[in-house]
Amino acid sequence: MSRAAAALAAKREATEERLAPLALPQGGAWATEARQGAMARLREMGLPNRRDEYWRYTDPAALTAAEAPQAAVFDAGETPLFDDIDRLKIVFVDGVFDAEASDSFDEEAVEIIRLSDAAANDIHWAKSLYGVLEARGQTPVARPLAALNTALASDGVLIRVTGRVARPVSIIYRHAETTSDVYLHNLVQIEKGGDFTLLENGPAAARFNKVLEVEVADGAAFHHVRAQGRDHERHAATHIFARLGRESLFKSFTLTVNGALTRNEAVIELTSDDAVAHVAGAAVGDGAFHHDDTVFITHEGERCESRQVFKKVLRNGATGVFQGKILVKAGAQKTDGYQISQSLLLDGDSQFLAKPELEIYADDVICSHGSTSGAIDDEALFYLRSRGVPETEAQDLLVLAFLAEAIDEIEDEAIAADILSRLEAWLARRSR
């Protein structure tokens, strides 16, 4: 046996061990299918270790565990994100709905119905959609955690958009339990001309495995913002699949403070012409914080653009990782594609990992990367110190102009105020 065969062997044995007392959620026809492939899948590739290309920066070892690793509670003492904004609540605590936190699911032009009550039934629309663009992403690269919680997710919330929505849902994950484990699995399929927004915020859980998936069909638009919870101990890992249609847009930012562990993986395919997609992100981290954000989009139709602008500021040792791909396949002619990686080090004691990538295989594109790491300028810090601001605002003011270009990513302007006051706030405590 060959030691890359040998290597294989006893990661599917230590799956097949760490699988070993799990069982399958109950449900319909449709559900139980889904449910048996992803385990399938992942029982082929295993679950991943630091010996896999993806995870070497990054250790899976407490996102694979038997045992959730215990978080304590964290409390902000401060008024939720996103608050002041219309929206339509759905609350779930260490992955328990919460009904009476709740709002109404009745909105004009969509239909929202949780997991749970969905995979009763033995037919549904979700058949066509869950699972579906998770196992589309385990290629080229496998994504065995994503697998994971198709698997294993016994509830999360699925929306049907059949028009243009008013007011953003925003689903509210809470944390109460210290060694709560929660699986949570969306989905999102807006029909062809309509435009819906999606706001997330919350810690969720002890160790959270969250699965999004989102269809945007010809010339619809989906918007997603969404704040990983404050909790210093939590660990997470998040999932994006989203397949894109005709004239179409999908643009999603994450703001991530805090936490032990988060990884977020965005899988997006831009599948025919004219398509658009931006994905972004915020990072702001200190002390015992790894953060890692792994993206890969593919380009098969023409003239698409897709951007990726990630920011992340580290200090008292924190680690940030990226690791991003740009993928044209042949045909996918006028591509423009942007990718951006950048880290503000506060100290000599942080560090930021970067792994950017691009494969193409068209000849008439507009493709870029870039990745950079390193301190404040001090020329900007004593320009702002010469006028009189002191050394912490100038250095806090330094710091949000670094971060501005990934909230620019979010388009509604009241949303993104609201992003830049808590990192202001965020910071201004860190000062004291």
Given for the second form:
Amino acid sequence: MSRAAAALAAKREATEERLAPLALPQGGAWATEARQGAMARLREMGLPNRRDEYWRYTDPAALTAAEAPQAAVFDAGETPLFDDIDRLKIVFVDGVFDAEASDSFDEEAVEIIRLSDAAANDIHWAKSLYGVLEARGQTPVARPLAALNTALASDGVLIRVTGRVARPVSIIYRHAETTSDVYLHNLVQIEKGGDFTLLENGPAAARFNKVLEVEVADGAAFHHVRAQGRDHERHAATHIFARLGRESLFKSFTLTVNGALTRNEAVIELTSDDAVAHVAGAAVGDGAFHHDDTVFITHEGERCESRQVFKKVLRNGATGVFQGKILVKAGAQKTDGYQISQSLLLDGDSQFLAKPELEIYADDVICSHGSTSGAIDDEALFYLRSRGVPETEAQDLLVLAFLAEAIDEIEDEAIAADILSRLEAWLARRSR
Amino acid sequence: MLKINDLKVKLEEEDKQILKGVTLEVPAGKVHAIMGPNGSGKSTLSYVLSGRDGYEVTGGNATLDGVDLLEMEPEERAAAGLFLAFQYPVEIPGVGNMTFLRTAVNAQRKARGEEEISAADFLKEIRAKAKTLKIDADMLKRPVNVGFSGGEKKRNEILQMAMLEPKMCILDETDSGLDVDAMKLVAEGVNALRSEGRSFLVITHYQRLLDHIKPDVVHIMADGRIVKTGGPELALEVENNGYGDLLAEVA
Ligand SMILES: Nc1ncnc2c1ncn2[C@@H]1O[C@H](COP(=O)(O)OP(=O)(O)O)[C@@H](O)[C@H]1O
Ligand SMILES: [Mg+2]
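Pass me the form predicted together with its partner chain as well; I've looked at the form predicted alone already.
Complete assembly follows, chain above in first position.
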């Protein structure tokens, strides 16, 4: 047996051992089929380990372990995020739907149903999409934690958008138990011409595994802003799988504050012409903080635009990881691809590991990528101080300036202001 | 106002003495000029006075209205009324010019125990002052100095000075890189600020600027020392004969 084959065999064995005690959630035929399919995929590829190329910079052990690492609930005493924004609220506490705290699902131009309800209904629309985008996203790179999610998630929110939705749907993930281990799987289907904003926030659980599948039809638009909660010890593995139609728009922004380990993957396919996809992230962490953004964007249509803007502020031995790829397939002419990943290291102990990749099979494209890692600019700091701005305030100003390009990806001003206030609060907690 | 006494400064990182005993005093309401060849230590003096890192004071002192400047943090010096118009203004991507200035104005007010300026008052004031310096609304919104031409950066320094209303203004080669019109604009900006309670130390390489900003006293600096002090005629002498004769005469 070759070494690679032996490694795979060992991996499969470990995976079998881990999966053996697990039972798939109850559900109707389509859901069971999707879950069994995911389980089969997972058995084939095996759960990730440190020797996997795709997990070189992030150790998945805490994400795959049978027992979730515990995480205390951290109360920063802030007003809840998006509080002033008119939105339809859907609340989960440690993965359990909270009907009392949630709004009614009745809303113009959108159909909302919980996965646990839809799974029982055998003729449901979600049938043709649930787990399908996740399965497509398993090549060319395997994403076993997403397959694990499709297999195990018993709840989540399924959203079908048929027009312009007046207010955002806001999913709030509260965390209450130090030992909670949660799988949620959400699905958004936006039909032709639809326009929809999804907000997500909260730490969700001690360990959270979440998948979001998004299909954006021709001419439709999807806006997504999420804030991953700030419990210091929480672990999270999240995946976004998106498929974009002609002239569609996809914009996703993620703020991550604290957390022991976060792996956010985004897998986006621009399947038709003239589509636009932007993914952005701002992550700030201190000490035992490991944050990994892994992005894979595939251009198939012509004249599509993609942007990846990822910024990290790291302090006291925090670690940031970025793996970002732009794949331009043959025929995807006039592709405009941009990728930037940067980290601001506030001290010498922190580190940033970046692997930007371009793979291009079309000749008439513009693709650029850049990655930098550096400290606060002393010249700028002195300039600000020489005008009377105290050192910590000047530093904060420069940190926010560093993050600005990512935050600018949020189109809605009120939402952007809310996100900014979280960053300011984080800075205030650290520096004073 | 500003008193510098036998100030000696070396680089922190290297064993290189740059200021070798600078003594000068700028009384309230006066304009003093410092001229001198490149590398004589003019910028170093301005940086040390405003508190930049990288220098070590090995002797002497500097006070602003009797208060020891060298012991203070840069922001404290600013709040005490010291302002340096940089020879090379710094670009700060991501920080809007307007935000920057309002933060600075309010930080200084706070440090002095004064009330913050209201957004409306600030806007009114900055618009009026920007206009006289021919700084348009777009420049105010753009990130600090990013993409500004050399002349725009210098005008932006003067705008900051006008907004912060310091009592001791140090201008480090504010004329360099300016064409005649831009220099006039800058000089007018400075002259508009001249008052009994405000002093200026104008560092320049050329006499040109001093045609517009009339100094009371001119100092010549060479090799880390003030080697000659005189009236405005000293600047003319430099203009006509260069530094060569002057320095030879002192040596
Ligand atoms: N940070 C520094 N590192 C190395 N040399 C320096 C530094 N700052 C100043 N110097 C040196 O000190 C001398 C004086 O420089 P400076 O104050 O800029 O002169 P001026 O402004 O009169 O032209 C020069 O020889 C310059 O090279
Ligand atoms: Mg100089």
